[in-house]
Every structure is written in C-alpha cells, then in structure tokens.
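Only one chain comes next, encoded as structure tokens, the form predicted on its own.
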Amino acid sequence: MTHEEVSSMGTAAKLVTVTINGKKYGADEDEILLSVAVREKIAIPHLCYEASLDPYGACRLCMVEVVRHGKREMVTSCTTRVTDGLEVVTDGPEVVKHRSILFELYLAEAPKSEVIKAMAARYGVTKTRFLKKIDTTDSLGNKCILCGLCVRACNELMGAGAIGFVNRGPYTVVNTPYFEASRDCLGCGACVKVCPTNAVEMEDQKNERIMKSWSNTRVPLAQCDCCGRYYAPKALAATILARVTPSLKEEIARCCPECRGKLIAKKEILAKTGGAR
C-alpha cells in the first residue's frame, strides 16, 4: 500500500512533494521530516528520535541542509516539518563534517557504548580525538549521552518523575535525587525501553525488579495467583487495573495475561459448548 493509500484512509492530510537528495517523495504537509526519511529507507542517523515524545533535537546528529526559498540552512531533521517543494540534502559537505565532528564527541562521552561504535563506524569515524576518563563508578556504564529520553519518558509517559539530570557542566548524570533508592519509580522499563545507547539496565530477581542504573531502586513484583509467575511491578499493575474499564473480575484480576487470557477463552469456550467440555 503506497503512502497515498494510507494517508486516503485516515483524516484528509494535505499531500506534499519533498525532494531528498535529488529524488521526490510523496509527504503529508507537517509531517516530521526524519519520519519521511525513516519510512522511504534514507540514512539519517539519530538517537534522540522517539515517537511516542515530541523531538526536540537534542543530539544534533540528524542535521541535514535544507533549501527553502532559494536559501541553504542546516536543521534538524526531527524538528523539521515538511512543505510542499522542500529540498533536503541529508549527504553535503557541511553535513558530513558536522556529523563527524559529532560522533567523535560521543566516542569521548561513551567510550563504552558499542552502539554508538557502531553507529559512528557506519559513517566512518573509528576515534576521536577528545578525551574524557572513564568513571568507573559510572552507573550508566559509560555509554550515557544525556539525550534526556530516560527523563522525558518516566516524567512525560508514565508521570512518575523518579529520575532527572544531576549536577551541571560536565558532571551531568542522570540519575535518582540525590543517588538514593527512588519510592517513586514504577519499574515500568520505559527509560530501559527508549535508551539509544542501552545504557540502563534492569534485572528482575525473584520477586523484585531492581532498576540497576537508579541507585539500585528495587521495585516489588505482582505475583500471579494461577501459574504462581512474577509477571509486572506491582504498583504499576494495580494502577493499570484501576483504569480498566469495565473492571475485571476478582478471579482473573490476580492473574498474569498469559493466564488471564486462557481463563477468558476457557469460559467463552465453555457458554458457546453449553459447559461441555
């Protein structure tokens, strides 16, 4: 199905032209341009990107040039909007330089980061000529960027607020307040979930999942009364249940998914066949 197809089926988008790197492509006006060029297959590298947030270009690595009334512009393509007759060199000169300029940076603020070698190799740059000492104390094991995803998903989706940027100028980390064990985390994983760099880990151990990278925070786990599994954090799984709507019964409210959902088919099976199993 073209993109015209789809955009025919939802609200009526106005259609645009945008030409990247000297091929034209079919756009909805407003449409982020970082997501025409995901979805059209076209390298532009990035981190920061999530689209469950609204971008804010904080790592600067999808910079491309952009020529808007006769006038040649470098800007980040998560934060552009496409118009009709746009044009996008997302390759030039100037991009390349600033680009590998850019990943020597983060070679130097996560050494340990394999994704970013990776990344920064693609296009390549194999080191750099900045230095920073390795901290091993380090709870994000090096690899941090301070992109902000970690803080924006846990204070902007979940709303918990359990961590944020600690310190200034270069002694910026992230963490818990004042490195201590947060009683506001869920335990969701989101920050997990949207680091580009996989910098935060957290590991489930009985009935606890310990957010390794927060100060250790450990989060009680919901056990499910079928199958005896610890399937989510507690916390976060009684808040979900409190917005169901209408609420589940008491006798599958216990139980983990998986189980819940071979109750629900078991008894649906079971008023289609008369109780006849």
Contents of the next structure:
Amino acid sequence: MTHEEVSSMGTAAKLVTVTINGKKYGADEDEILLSVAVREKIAIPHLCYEASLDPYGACRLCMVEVVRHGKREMVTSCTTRVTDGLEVVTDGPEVVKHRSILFELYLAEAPKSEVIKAMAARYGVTKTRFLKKIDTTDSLGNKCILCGLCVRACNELMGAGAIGFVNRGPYTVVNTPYFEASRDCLGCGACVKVCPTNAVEMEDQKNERIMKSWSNTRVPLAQCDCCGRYYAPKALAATILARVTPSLKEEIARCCPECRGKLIAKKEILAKTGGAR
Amino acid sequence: MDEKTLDIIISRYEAPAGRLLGIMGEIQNQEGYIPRETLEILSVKLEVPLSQLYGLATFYSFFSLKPVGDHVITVCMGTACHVKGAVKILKALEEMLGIKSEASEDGKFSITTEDKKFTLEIARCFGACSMAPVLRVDGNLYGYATPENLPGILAEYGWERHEN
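Could the form predicted together with its partner chain be shown next, to go alongside the form predicted on its own?
Entire complex below, previous chain first.
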C-alpha cells in the first residue's frame, strides 16, 4: 500500500528511524529528508525548498551524503524521501567541498544578496573566485539565483502565469513577457513571499500596488467600504470571492478583514441580545 | 498572421507533447519571425500563459521576435569555422552590409539592414566542418568562405556595393 493510500484512510503514516550524523531520529515514512532535518534543528543550508510546492532540487545547496545498499552517494535532501534505516551525513568532507563551491558560485551570481552573503559566511565562505555578475539595470537587484520559485508560485499556486524565464544561459532572467506591465498579474505577492533571496520587490502606493521587479506592473487595490483603507488587490479579491459560497460572499465582499471581524461580532451580539442596545 | 491560418496550424497539433514548439515552429517558418499579436492570440486559444510562450520564444535560437529581412545570412561560429576565420567572415559581412553588431541583452545575434533586405545571424555549428568556414544564405550552404569571395555570393541575392 502506498503512502497516499494509507494517509487517505486516515491512519498515521508508518514510522521509520533515520540516522543523521550518528544520531537516531523518528520520521514518517516517505517524509522529505530536508523537512525532517529542519524539524530536528539540524542545519542544512537550502534556498529553493518551499513546502507548498513539489520538491524541485534547483539550488543544490541541501546536498548530503546518504548510505544506501552499503554505498555512499550525494543527494539533495529536498528530493530525498526517508526510508527505514537511512543513514545520512550532512557535513562530510565531500559535501563541505561541494557546498563551498556552490556558495562561491552564488556569491558571483547574486552578489547583492544579503541572504546569500550571510548564509555563505556561516559556512566559512566570504569570497568568490568567480566573476561577479553585476547589472545595474537588473530589476531583481542582482539578487536572483534563478531558482524559479516565483515562476512556479505564480503558475502552479496562483494560476496566474504572469512571469516566466526569459532568454537562456547567462542571459536568463525572470520577468513579464516583452518586459511590459503584465495583464495576468493578480498582485498577490506570492512571488515576493517565496523568494529565498528577497529579490522580488513590490510597493503599495495609495490605491495601487506596484510590482517593481515585474516591469512596474500596476495592480489596483480594493478599498474597504467600512474604514476606507486599501487592503487587497482587486483582481486577487475577485479570484478568491469566486471560490466562496454566495451567502458568505455577500458578507465579506466589501470590507477589509478587520472590519469584517467587527461586523460579524456586532451581528452576533445583536442576534444574542435580540436587537436591544 | 491571420487567425484562420493560425487555427489551421493549431488543428494539426492535437497531442500535448511538443505541441507548443510545433505550432510556434510553423509560425516562425511562415512569417520568418513570431509576431507579438500572433503569440498573444495563441496564448488565449491554447489557454497557456503568455509568459510561457514568451519564455520558449526567447529560449530557442530558432525563434525570432523581430521581423527578418528578405534574405537571412547565417554565419557558422562553431569551433572548426572559428579556427578557420569565421570572425573575419562576420566582420567582412558587417562591413559589406553596413551594420554593426552590438552587445544584445538577450544573447541572440540577429541584425537586419535598414532597407530590410538582409539579416545577419550566427549559429553554433552546421555540421559541415569539412568545408569550414561556412555560411548559409536562405538555406543554401557556402563552404570555404573568404572575405574575398563574399561579394560574389551576396551578389546572387541582389547585393550591391554602396560607395560612401
């Protein structure tokens, strides 16, 4: 029986034991190795892992050594699922060597990223032998590592598909088609949230949100009928409202989350006290 | 490209695998480039985000987003041709056509003359290394190219030297 079948039956997944750096830990069978490490507070550097998306293994930083069938091999821990008796070493000499080179490459690829600088420094890498890629016109501020999380979040999670990879090889960037303001962008900001290097920028100005990194796409914001505050992009609100039941929609359509709470509380009180003030 | 022609092309590609590239390849062949309006209509018709189509169009060197001239000259810059002087050939062509290659932001090399007669492109390897250096004009291959025999080749396509 597969893991999915077991879970769908409502029973707990089979428990297994994994050995990480000589210590034994319990985990669900088929759980992602990196998430076990994160839970047990075992430091494995990683950039492109995002729990809400399928494991992808783009950044290669979470490489560890595992022993399988008596053989040592290097794998990315974000794409490895645990099995009973799995042995893992997170900082063997080979892993350390690979990781250092990766950090050097990242320091050259995204020289302005403070996240990468800090992470690399934690593993003793402060300099890079590679040519730093600095482009003053880069809309992602020379912080992008092209992991593709923003593209996938926009496509797979939000269904908007407003941004994508453009060009190839050393010329690859992430942006909107034709480098023009996008009509597909909802202004949800999922790209900003998932970006591991804080490269994606957006800013709210009065009644609109400006996606600075995406060709300055401007998205109008919805205004709260009760307090007058601009609280969410109109297109995003419409997408979400399309999914809720019509009766509930009436209640929540025009107000910001805070006013909505107050309104509902007021209604409840009025119902309990029979309308008496 | 008109919508009817596009619909006919789309109808030829039913299987999801290779569909986008197949359709875009036919547009490229018929138009000589991928017009923006066609790409936008295609995105709506296939329900594929424009960002994805644009990504493909900019990724493959086969696709061009800019209109090309009447004749396309492709200079092979593969290893063998490079060693045999492809750079000299390219420079000579630039001079003959009165165009200057500049650093492009997309990494693609494609320049068209002002009168829209010629487009100069480069390719990595034609697989015709034995005749290096080679160039191609509208699908016709020319081997053992030298800066001296280029005027003869281009004259076949209506090229004339402009004295200035």
